[in-house]
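This document opens with one chain alone, in structure tokens, the form predicted on its own.
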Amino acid sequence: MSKTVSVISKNFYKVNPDSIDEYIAAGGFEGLKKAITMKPEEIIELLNKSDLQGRGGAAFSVATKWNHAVRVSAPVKGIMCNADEGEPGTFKDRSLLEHNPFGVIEGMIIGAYVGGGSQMNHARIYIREEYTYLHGRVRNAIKQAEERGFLGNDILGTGLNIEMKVVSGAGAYVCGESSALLESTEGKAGRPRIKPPRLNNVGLYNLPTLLNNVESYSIVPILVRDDSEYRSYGTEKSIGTKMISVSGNVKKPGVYEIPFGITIREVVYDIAGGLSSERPLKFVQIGGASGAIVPASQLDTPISYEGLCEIGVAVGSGAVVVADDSNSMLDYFDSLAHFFAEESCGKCTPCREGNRQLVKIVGLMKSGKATAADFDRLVDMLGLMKGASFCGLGKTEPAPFLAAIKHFEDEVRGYFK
């Protein structure tokens, strides 16, 4: 029996993603048509009933975010879709844009109907540079939606006005952070903004802005149209399904949709076919490069918000990276340290200088010159970065290092004299 499901991914390989007619024939835009018969508060309550949490990594309540948008009254607003997906090992939003672009657009239109401006909404889909080949597909979907009256002025006779465009990222990891994404969208250097003010008050072009990621928007029309199938999956505290991207030392890497509650072991061995090397599993990293690692002894942990929380891990971006025992902690540290040093935007001292120090310490580890004092300095540096970095990316970066020290302390300490 398959342990994957097809709710969010129902249209994959069945509906031509370049044809709005096929999308409509498959029930597309029925969620929007139903939404405009409902009050915004009713849609928010529907999202709240399913406890939909943002799928970009922060897991902030979508209902709460949309409720904040409703409370800010303005004639012109911004509607943003974060398709930057820069966490290494994460590529499930790419599949949603590739196979179901109209679903993302429909979710954004419903978002504008609920929390948008009374006169005009500037909607932007910010797609990472590495997905340039998808820009044309999404622009084609926008054009077809405009021609059929789902975008533009007076959408379906509601008075709702939306002009939607695709914006390309430039390959910066930090632009996955919401305010850095807005800076980049406006043509500025992608660096996080000081908060407050929050984006729902001052966002894109200083307009009140509603921002969600690709997967979050994709789920909304499904819930509005009929939430019974989605709600039939999951656990009591993690309702529904989740798109994940599995990579690393597995036989069948790829994008899968799973019900919340199945275990990490089921994902690795039943869905992804087990380890390609046939060697013992060493660890699994959950949620991208800034996610914590899980040792083999915790493989029976359920993938759910509450299940992973019990072992100090977050669902994060949906990345599941599997490593066998041929991977050393030294190589893992080396890869992480250089990635984050390269991608730090440099705005704040803890992240900028902290990453430089991590690279130096890893260099000492590789040369065999690291001392016990360097280990203490490593731990202190990670704690400082976690507590004092400016944005969420800097604050979460220490998570994989700290988890590695926790679960593989003897091996890590072995690199220090």
Given for the second form:
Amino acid sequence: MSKTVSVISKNFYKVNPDSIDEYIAAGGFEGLKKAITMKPEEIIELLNKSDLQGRGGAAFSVATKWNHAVRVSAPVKGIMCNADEGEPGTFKDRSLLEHNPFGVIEGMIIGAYVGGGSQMNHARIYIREEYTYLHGRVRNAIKQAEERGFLGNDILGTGLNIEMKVVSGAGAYVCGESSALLESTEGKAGRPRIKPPRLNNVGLYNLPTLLNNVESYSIVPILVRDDSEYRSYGTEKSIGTKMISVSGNVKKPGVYEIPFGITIREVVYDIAGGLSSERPLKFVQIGGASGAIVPASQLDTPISYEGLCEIGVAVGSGAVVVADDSNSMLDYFDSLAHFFAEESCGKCTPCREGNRQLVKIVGLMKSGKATAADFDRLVDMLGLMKGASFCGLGKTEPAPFLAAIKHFEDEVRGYFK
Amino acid sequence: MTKPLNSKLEEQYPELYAQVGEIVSKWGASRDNLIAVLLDVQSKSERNYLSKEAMLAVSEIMGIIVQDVYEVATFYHAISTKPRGRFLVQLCQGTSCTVNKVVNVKDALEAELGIKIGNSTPDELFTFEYTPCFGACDVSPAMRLNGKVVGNLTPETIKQIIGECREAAKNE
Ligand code: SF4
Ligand code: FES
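For comparison with the form predicted on its own, would you give the structure of this protein in the form predicted in complex with the partner chain?
Shown next: the complete complex, the earlier chain at its head.
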């Protein structure tokens, strides 16, 4: 039996992503049509029932977020979609935009209906520059939705007004952070804002703003239309399904939709075909560059919020990067340290300077000049960054390093003489 | 548009000024279009970068102080304020590409181009640099060649791809 499912990805390769007619024929916009017969509170209750968590990485309850939005009433609001998928090893939002752009748009319209402004909604899909080849497809989808009256003024006679646009990123990982994303959308350098005020109160163009990830929006119309299939999957505490990106040393890298609760081992060996090198697996990294390193001994951990939490790992963006035993922890550290040093926005000292030191220490490790004192410095530094950084980038970055030190202590210590 | 009545810059660089003006009117002069404008202006430049003059023109025409334009231009990876080669080769340094031994591809590219990563070839044909993960991990190791993803790289395919670039440049 196949271990993948297709609820969120139901339209993939079946419905022409450039044709609104095909999307409608496949049940598209039925979620929206049903939504407008419901009260916003009822829709939130529905999301709450499935315990939908944000799918960008932070896993914040979507129902709670939308509930906040309803409580802030304003004539004009911002509705944002975060398609700045920059977590290394993650490309599932890419496939959602590629194969189901109307689903994302429909989810955003429902979002605007529930938590939007009474007179006008400025909706923006912020797509990373690296996905420039998808900007046209999404713009085209917006245009078709406008022509059919799903966007624009007085949508389906509800009085709801939305003007929607695609905004291009320009290459900056930190823009995945919600307030940095808004700064960037406004045409500024993407540095995170101080919070509070929360974006729910003061967001895009200082308007109250509702912001969700591509996958989160994609799930909404499915739940509103009929949540029974989605809810038939998963575990008691992690209801439903998840889009994951599997890559690294596996035979069949790609985007897959899995029910919550299957194990990492099943993902690696049954879904992704096992290791391309036929060598033993050394570790996987779950959830992106700031996700924890999981050693082979923990492969039977289920991929679910509670299952991963038990071993101190988060679902994150749903990335699964697989490494066989030909990979040294040092090379992996090198890749991570350079990535974060490059992407740190420089606003706060722990992250900006911490990353410089991290790159230096990794350099010493590579040249064989690192000492035991450097090891202590490394651990101190990571603790400091975790505790004192301004935004999620610096706060979560230490996770893979600390996990690697824990699980591969002998190897890591071996680089320090 | 908020451009001044008498622009020295316009007198000095009439072509560039007109081009930037066109791009600004296409996107709109409000601040939130700045990144799109900069990307667009850069793409029209022969050396695939934003010159000082271009930034000054954007600043004048959009009415945004030049410091702000410069800050944005230097903050983002996709915008360069230094001239780049006709072919921009950006090799992924991400985790998935790392475990798929992107280092071998890097060595092959350095040998083929005759330069170390982080540099341009003396003939200004190629600029070769590292870039963060661009979401093509399913075909790792991968690079972007003038923005286009090329995946499943091996030292052999590198030879071929670079050869094709040289060929294309010759026929231009
Ligand atoms: S932790 Fe600080 S320096 Fe790092 S990205 Fe966030 S705000 Fe910028
Ligand atoms: S890690 Fe290289 S493209 Fe993602």
